[in-house]
Amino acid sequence: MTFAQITDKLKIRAVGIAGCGGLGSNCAVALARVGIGTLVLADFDMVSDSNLNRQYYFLSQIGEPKVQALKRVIHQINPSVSVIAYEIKLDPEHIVRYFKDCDVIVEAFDQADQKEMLIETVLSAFPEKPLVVGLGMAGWGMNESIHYRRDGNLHICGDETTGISEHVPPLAPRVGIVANMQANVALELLLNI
């Protein structure tokens, strides 16, 4: 399949991204670069200087809402991508409302309870819709531990064990690997629809 054929298929597809931090911002940029038609972004947070070690933002964007900053970044990369940005903390009702028309949903939350809430909501409300989650990407090295696993319509990227802590922080290399793995899984799913 040529790049033109790929972008032709993708321009009619939509991906929802829940969380615009390290996973979400990097995954969104990867999907924008390959020509996704629509990205639905949801996050309540603002860009801070502590985000710049792993998130796709710039010094000039500190203090801006992440969804708006990411929307501008995406439009600088690929202005043909339609970006729908919701500056909100997602709950089950919002997940169903905002992501109902997406072909694939990407989970990109930091907190375990938020990840669990999103997974339960999507699997319950949209059992036929693929959900791509990031699980275990903190620290550095341990390349052989990062993998992909599928369980029905749940697609898991990461090492599935390494949690974030003060001594095992999320850093750009591993976060970027998992975010790009999520984008690659979404791309594979979208091209096979």
The other form holds:
Amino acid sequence: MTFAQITDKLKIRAVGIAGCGGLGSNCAVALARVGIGTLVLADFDMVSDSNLNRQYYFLSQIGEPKVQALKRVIHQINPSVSVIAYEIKLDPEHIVRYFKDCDVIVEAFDQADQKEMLIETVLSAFPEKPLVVGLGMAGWGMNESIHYRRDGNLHICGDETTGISEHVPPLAPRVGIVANMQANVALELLLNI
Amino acid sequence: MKIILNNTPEQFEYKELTVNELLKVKKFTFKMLVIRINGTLVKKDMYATATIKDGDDVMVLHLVSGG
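Please supply the coordinates for the form predicted together with the partner chain, as a counterpart to the form predicted alone shown previously.
Every chain and every other molecule in the complex is listed next, the one we just looked at coming first.
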């Protein structure tokens, strides 16, 4: 497939991104670069200086809502992406309402309980819709531990082991690897529709 | 029984196990989990009664933080 054929296929597709932190911002930018038609972004947070070690934001954006900051970043790369931004803390009802028309949903939360809520909601409400989750990417090194596996419509990227802690923070390289793996899974799914 | 657990074949000395029993046998003590049996989500309140039988495909996802 040529790049023109790829963008032609992607322009009619929509991806929902739940959380615009390290996973969500990097995944969204990767999908924007390859020509995704629509991105549905949701996050309640503002850009802060502690985010810049891994998230796709800039010093000048500190204090801005992440979804608005990310929308501007995306449009500086590819203005043809249609970005629908929800500045909100997602609950099960929002997840169903905002992501129901997306071809793929990307789970990009940081808290484990939020991941659990989103995965349970999507698997219950949309048993056929592809859901790409990022699990385990704190720290550095250990490339060999990062993997991809699939269970039906659930696609899992990460090491599935390493949670964040004070001495094992999430950092740009491993977070970026997993975010781009998620984008890669979404891309593969969308090109096979 | 023989099952597939997280994409890997595993054999157990039992004819069947509830989800709670499987978690105990496997020493999966993690609190934050998502479990599916043959693609169907098993909610937490069903862990005591949902059973895993020979030939089942079981996914146990450990939800670690970070993103």
